[in-house]
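To begin, one chain is listed below as structure tokens, in the form predicted alone.
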Amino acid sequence: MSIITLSSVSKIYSEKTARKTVALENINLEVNEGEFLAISGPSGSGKTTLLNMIGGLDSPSNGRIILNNKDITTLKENALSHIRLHQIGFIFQAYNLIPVLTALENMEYILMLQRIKKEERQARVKDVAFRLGIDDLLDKRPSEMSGGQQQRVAIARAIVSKPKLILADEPTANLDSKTGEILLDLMRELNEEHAMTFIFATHDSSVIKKAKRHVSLLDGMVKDDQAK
């Protein structure tokens, strides 16, 4: 069953000089529920732009994006916010942790917005933190963590609410190979046990190797699409 369908999607940025930059051109892509998909390509190929549009953080210049049978290109911001809150987990390259909150508070923030009771919130957070080896960081704020530790907290925050879709922009950046392997194994486990759909934008060959499907971009266009 399809969870995402992109039809003739393009993204064009206009600059003050009237020059136009084509970030994505005529993308047609269908992603089924439960896929574990890696999108690769050189810098500037459109990977992050594509993730942002699938997540409703950016809108295409042309084309349609269907997420769970809804055309999100026609939705207003409050409807998009509701979808992002309840259906999508984001792992940003820049982490985007809230500086004044501890790791525990960052991880349970989405659960609070979803109005999940405190006992269940903290139980979920502690379980995920233990599995990711960051249970000793729960009382620390982002400024007290290394880049790799912040990355693990950001990943935990994205998966703790068990969303239908995880969008991950370079999730293994700033991680050593062993930690990256552990995180990928956990995500693959969540994918297989809960049918959570994962889409990665990545340069990391280990992520591509673990993926069940690999889409490569070049100059804003799909160069190759292979299932494994």
The other form holds:
Amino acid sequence: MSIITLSSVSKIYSEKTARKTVALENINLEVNEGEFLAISGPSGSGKTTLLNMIGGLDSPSNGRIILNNKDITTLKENALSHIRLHQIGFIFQAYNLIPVLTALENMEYILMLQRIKKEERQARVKDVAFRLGIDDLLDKRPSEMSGGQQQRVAIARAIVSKPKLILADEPTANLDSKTGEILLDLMRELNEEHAMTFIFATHDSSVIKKAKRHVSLLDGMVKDDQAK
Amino acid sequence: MNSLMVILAFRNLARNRVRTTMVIAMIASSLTLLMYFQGFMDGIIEQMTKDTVRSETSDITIYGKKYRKEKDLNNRLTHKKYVLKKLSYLDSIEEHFERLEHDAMIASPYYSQGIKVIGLESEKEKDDFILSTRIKEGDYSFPNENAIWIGHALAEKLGTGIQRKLVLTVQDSKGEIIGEAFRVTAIIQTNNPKIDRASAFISLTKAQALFNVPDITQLSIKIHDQKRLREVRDTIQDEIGNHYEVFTWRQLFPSLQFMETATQSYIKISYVIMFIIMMIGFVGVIMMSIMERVREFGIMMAIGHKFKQVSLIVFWESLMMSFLGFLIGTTLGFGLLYIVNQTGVNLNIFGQGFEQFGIASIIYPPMKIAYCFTPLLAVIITSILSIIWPLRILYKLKPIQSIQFN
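Right, the form predicted alone is done, so what does the form predicted in complex with its partner chain look like?
Okay, now the whole complex, with that chain kicking things off.
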């Protein structure tokens, strides 16, 4: 069953000087529930732009994006926020945890936004923290953690609300290869156990190797789309 | 949910302690100075009002029909018993005081000048008029019928002092010129130039004998409730009829009323100017604080925050800083006012001669709880207004633009 469908999606950045930059051109892509998909390509190929479009962080210049049978290109910002809160988990290259909150609070934060009761919140946070091996870091703030630890917390934050879709932009780029490998295995397990859909934008060959499907972009267009 | 916003706001403020402290200090010091200024101005006005009004009259004053226009003894207040009987029916009246005032010439061996002679009931007025507290030399009493009190500036001009003789020359109600010697038993300093420079006080009975009238020229009335001043005046006027004129002290001293209004306006304008300046500074700080965290706000919106919730965090930050500044400012302000309320502010530090304008040389600023109402309102308004522009900039950015903001 399709979770995302992109139909003729293009993104053109118009500068005031009338110079146009085509970031994505006529992208057609369908992603099914439970996929573990890597989108790769050289810098400037449009990977991150595509991921941002799918997550409703940016809007396409042309085309439609259907997420869970809903056309998100026509939605206003508040409705998009609602979708991001309840259906999508984000993992960023730079972790992007809220610096004034502890690891526990960063994880619990999304659940609070979802107005989930305290008991359930704490149970879910503890469960995910244990699963990701960060139960000893819960009282620490991001500045007190290593990159790998922060990325684990970022993954925990993305999955704790049990979203259908996880979008990960270069999640291993700032990590050493061993830590990256461990986290990838972890995400793969989550994908298999909970049928969460993962879409990665990546340069990392180890991510591509572990992906079940690989889409490569070049100059804003799909060059190749292979299921393994 | 809101508690989360408050926690986030608090931690964000704690993140940049120096900046937060500076902003709070800016608000607190501004409020402290403004409260002090307001107390000081109120102190001047209250002192002027008290010195002027309570040396000449009480809350409400009754005169004969044309006396205010032409201060002639023929226009004096007659049928006093009738008036007092009517007043006795009104329970809003606490006390009444009788005075007889007329022109006279006062002379010492060195100097003479025209003055007002005021006959009064010294014992009755003791607690309600200020003369008993403003005796510079001598005693507040008329030990014999030829005792006289004079203002200190008049005493200087006449070159006279306690127990020295002066001669009053008056024209009585029948037009006869009468001269009589008096002995100075008190010298008064009220800060009311009219009293200090050109008035002399004798006992009411002596004044009635001197001017050859059994009546009085003014009947001053003290009332129970100042808030009902106008209403009681109207009632009295209705009761005693149109042969008499009834005035509140505000009507008798319109210049004081004007000064009070002008001072209040001046204080309000000062508040507005101060808060505009404060708001500009505040907008700068909030703007800087938001611009530093655009990326962070972008992340928040990416993970599901609505713009409204981001705005709420910024609002709480602004409100916390303002309110803390308000608390510290008003505490320091009241503390400062308490000190100067006890010690007084000596205007002689800034120069001499304030008494000539009816201002006492030492001012005792009052402490009023109302002093914190305007700042509280202003602080809330400032907190709201100062975040509008910075948030508008943030609002225009898409989440992805915020995340990529440099």
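Not measured: the values here are computed from a predicted model. C-alpha atoms forming the largest set that superposes within 1.5 Å between two forms make up the rigid core. Numbering follows the first chain given and starts at 1.
- The Cα position of residue 183 differs by 2 Å or more between the two forms after fitting on the rigid core.
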